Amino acid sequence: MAEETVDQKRLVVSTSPHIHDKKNTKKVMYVVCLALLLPIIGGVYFFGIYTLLVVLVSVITAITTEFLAKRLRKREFIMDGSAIVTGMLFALVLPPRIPLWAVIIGAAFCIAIVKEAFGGLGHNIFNPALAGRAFITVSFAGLMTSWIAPVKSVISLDSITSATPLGEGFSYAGSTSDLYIDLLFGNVGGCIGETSALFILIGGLLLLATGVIKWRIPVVYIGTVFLLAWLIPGQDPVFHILAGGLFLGAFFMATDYVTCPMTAKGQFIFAFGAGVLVILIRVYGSMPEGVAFSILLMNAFTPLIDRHVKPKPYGYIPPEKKSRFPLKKKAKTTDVADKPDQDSSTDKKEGKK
């Protein structure tokens, strides 16, 4: 018994991390899944039951692709929830009536190419869901530009073609305040999960309350878009933050642990750059929406930001700054009284001789 007590008190030296937390990857991913249920429910309400089928096909394809990729790489498949999150996010950035075969291709691309080809969870450079959306946009542009008006019926499969609020052909008969209300609640055309800013905001607040994400990226990202839209003549800042996928990108895409900077200062730079890109693409570019490409472009700059924006080590003391033009040191002067008397010393030597 004495030996066991000594062994238990023995100091164990191990590799990092030395600070542990109750949150793990699985818990974080399932909290994100819970928060994403709100925009999914909103999508089903506004665009019908077919949107739920799109989400299910996307999630099943993502899980299956990750399982097969792990087998091919001879790695263990762990159901940590990351594939579910990727499948849900990818479905939410798709048009409500996109064909299911395109959903399968895109979801497989998200996992196989963007995630597993780079080494799996924690090694991907770009956000998988947004990279999959960009791939589908380039490969099947016609499918990604067909939008419908809200049907407000869960079981209805009928649809009426309609432009999105950021599209050139969009027109609204009501007042500006009525438009804001429709954008807030989701009564407009668009992607499955991008229409209702309110549902996305509630889900984002849930992530903030549970500590899954920090406030820096969402606040700076949305605030930058609002400020720049306010400064540019002819632009409506409230419309820019409510329309499109800004809220979804700010709370669920840009805050991805793997593809955003690690430091607080780096996250400020990341979010500000993404906000600037959104306005540049929306106002001066040829594409109506710029959220996806703004985040993907800043994902490419994340390694550079992490390289040059580093936290100070604990207890770090900066070295003393050296002057570029150091003063010349003056030669030490000694008084005559301090010098030994040469005459007396020579007399002593002669006396000894």
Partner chain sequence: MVHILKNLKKGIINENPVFILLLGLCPTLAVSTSIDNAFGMTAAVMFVLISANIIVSLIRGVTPDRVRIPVFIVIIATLVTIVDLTMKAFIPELSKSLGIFIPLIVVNCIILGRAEAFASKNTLADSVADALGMGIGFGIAITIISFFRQLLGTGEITIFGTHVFSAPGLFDNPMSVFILPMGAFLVLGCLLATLRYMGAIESG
Given for the second form:
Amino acid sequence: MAEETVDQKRLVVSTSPHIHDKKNTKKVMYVVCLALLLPIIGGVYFFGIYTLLVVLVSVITAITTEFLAKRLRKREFIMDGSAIVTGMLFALVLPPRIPLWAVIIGAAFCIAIVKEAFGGLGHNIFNPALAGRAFITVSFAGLMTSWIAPVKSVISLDSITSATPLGEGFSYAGSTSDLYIDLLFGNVGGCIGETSALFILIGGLLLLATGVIKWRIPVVYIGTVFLLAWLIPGQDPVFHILAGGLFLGAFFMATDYVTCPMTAKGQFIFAFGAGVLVILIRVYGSMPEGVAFSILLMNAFTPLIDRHVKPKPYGYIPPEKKSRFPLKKKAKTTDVADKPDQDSSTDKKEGKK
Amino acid sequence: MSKTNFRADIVPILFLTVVVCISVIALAYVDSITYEKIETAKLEAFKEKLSVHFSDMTDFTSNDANDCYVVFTDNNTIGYAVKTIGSGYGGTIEMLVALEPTNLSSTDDLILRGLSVISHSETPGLGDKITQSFFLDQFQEVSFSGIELSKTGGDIDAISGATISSKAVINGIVSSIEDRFDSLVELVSSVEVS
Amino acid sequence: MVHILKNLKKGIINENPVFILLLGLCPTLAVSTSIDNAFGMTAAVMFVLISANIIVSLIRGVTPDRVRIPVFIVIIATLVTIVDLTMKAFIPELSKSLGIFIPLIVVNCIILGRAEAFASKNTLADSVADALGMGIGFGIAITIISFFRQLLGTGEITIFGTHVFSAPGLFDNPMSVFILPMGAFLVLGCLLATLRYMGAIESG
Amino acid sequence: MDNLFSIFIMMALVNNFVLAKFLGLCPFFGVSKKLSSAVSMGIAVIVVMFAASVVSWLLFYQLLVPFGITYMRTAIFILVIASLVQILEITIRRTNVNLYNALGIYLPLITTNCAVLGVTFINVDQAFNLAETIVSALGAGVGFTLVLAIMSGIREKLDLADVPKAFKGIPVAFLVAMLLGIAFLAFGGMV
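For comparison with the form predicted on its own, would you give the structure of this protein in the form predicted in complex with the partner chain?
Below is the whole assembly, all chains and molecules, this chain first.
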């Protein structure tokens, strides 16, 4: 036990500063849940009541897995809402007619492997919902690439196969502006929650208004995609930002406190990199959609980005060589004490350039 | 002094040399036993691949680069085959295209007899469907100009969810055959002369 | 005799090359896509391991210290090439699916490690027992991993063409991730964690 | 040129040595605890891979093929790598002490790094010409270094995390490798 408390002390210093207070975490998580309700309602409207079942199964599995994992680790289970958020987000990035057993496997993977095996909330390296989605995509490639056209009836269980706007073989009959409007409202094939850009935008604005997220990551991320699509000949920038899961990823996934960099500059690099990757994957890669993979890849780079924009970036030759990797507790405390100073000084230096 | 030098410097080198010599002799011996076997195993494996398309074949001949083949039944030419390479999702896709024995004035005359995949590294469960018969059978009795996705006016339906792999197969066939057409013609004419 | 048994047990349990020493990970993860591959790899590794230990143990008195490592490398490389050529000639299918991991046995840390750390200092009988133990330990580990990967990744277990059983639900929707490289990392990571949780191996 | 570029991307990202080909796992898990050592190791691997690929390519096509003794390739290649590592170690020690202190301890480990021997085999198996061989060696080395650096960054962060006892250390590193492997699938087809 003594060792574990030491670990927790370290944690407060090392990971993002947003989550040291339990009450705060809870509040934040429930605001996110609230913001996610709108895309879920949209999903149910466009793809039928079955999608609500998918969301429920996903959330219940996530909570159960979290409970079991805590039991295995002999830790107290706290209902902080993070499992609900993960469950909801995971459901939102699934195809509308995914079998429920696949939802269970995926949601359990999100919590057990991607979150709890890394230490639980605040310690995970990758965004659980996206990692779970990627895992299910690789496992059951067939299931994850069968899309249906919107049925626009809550009770319907119909499924007319259709391609997604970004997928190969998608052809749109109407004019470009009609396409934009359909994309905006979500009247196209795609994942449960990622088709309607407008609903996600409203949810995202709620998060911004309540201060749960900052504008930087979504704006830079979407902006980069828009700009690059505009620069590459033959690509439609408006289409690229409205289609697929860019809005959902930008507002709800990339902004995850735990898996994105801590500093403003780091977040800028993170969002820019993710934007570049989205375009690379969509235009040159073999997958139609790249939002999930772009965020996962940038999650992997987050520790390196954090190092680079932190007071003692890699590559600088620090005067006191031994504390270059301050892993010991004592070294840590001094590190924190002089952090703000150095941070601003490096920022200024970069700004002058 | 010189004696210790001999012990310290020369003996180890001599020892290493002896070990290397024994190793070379042993390997040369093993190679002499297995060489024939490995070559026949390769040949048999390849013959089997060809006989999928030419069930009555008795023999075949190939060019120097070993990518174009003429298939015989008792000295009668019954068809041609070309090794083709496509660049797929996870690496190169190596294929064998069997061709009907048409006259070879241009690539437009070619008619495919069938297609088989020799090696690939596509994603299991998705891209690796290119090895399944529902996809491969589409390449039977198709003219060379029809080797295109049905979406763009050809005769081949892509595998749903694995368009990249399907495209890789088609692009590989088209570009490899265009590249190797001249050497196929050369091979065929040399066979006819002899 | 007790001595020999102890050396045998050491490789299988106490110092299992894969689970405990974490040696030879590359072939373990790379070829564990099917039980056939696991058996083929184990046979190849066992042959090289045992022969190398025998030869190194026999010449341990006469090998000059300065060229010890190069001599070992030449011996191992020779044995590996013999295995490679023989497999190519007699079991070409298996040899093809094991690919470059057969010639790469030459840099497998288990083999050079045992030759250097054990056989060059111990008698013939002990060296053979050590090699057998390590080889069986490696074989058990790679077979367990390939069992999980094949079962989850294809939904059925077949050994050299013989169908053993298939898992009904999995067979229709196999989780192809387990056949892919990532599946190997997942299986070994979870196996190690489970073994540690049960107290079978110590936490590092 | 296009071909060379696609070989580079293929070796570095699509078929990354560590994540997709399982080559070089021992140093990947052994030397990824700290970023500084990971980068040093990566640079050492790039240098050795480059040199070993060129030398083994020359030997294979100038010596083994003309004399019909291609069966000697495993023995010759490993000896080439072992001697190159020795030569490199001695040269660096004599010319640059700082560099030696940074890279020196990793050099001997490279002899038994299957990524180096693996890339020489792949170059020969794929029948690459000399230019392609150089590019493929550099691609493999850069890809190896990239994931090694990413991995060490993540592991430094995980050192401070509340990882369950059973997963601490190597098992969680395996999970990271798995998730990285999935993320790297995004590069598929980008050639």
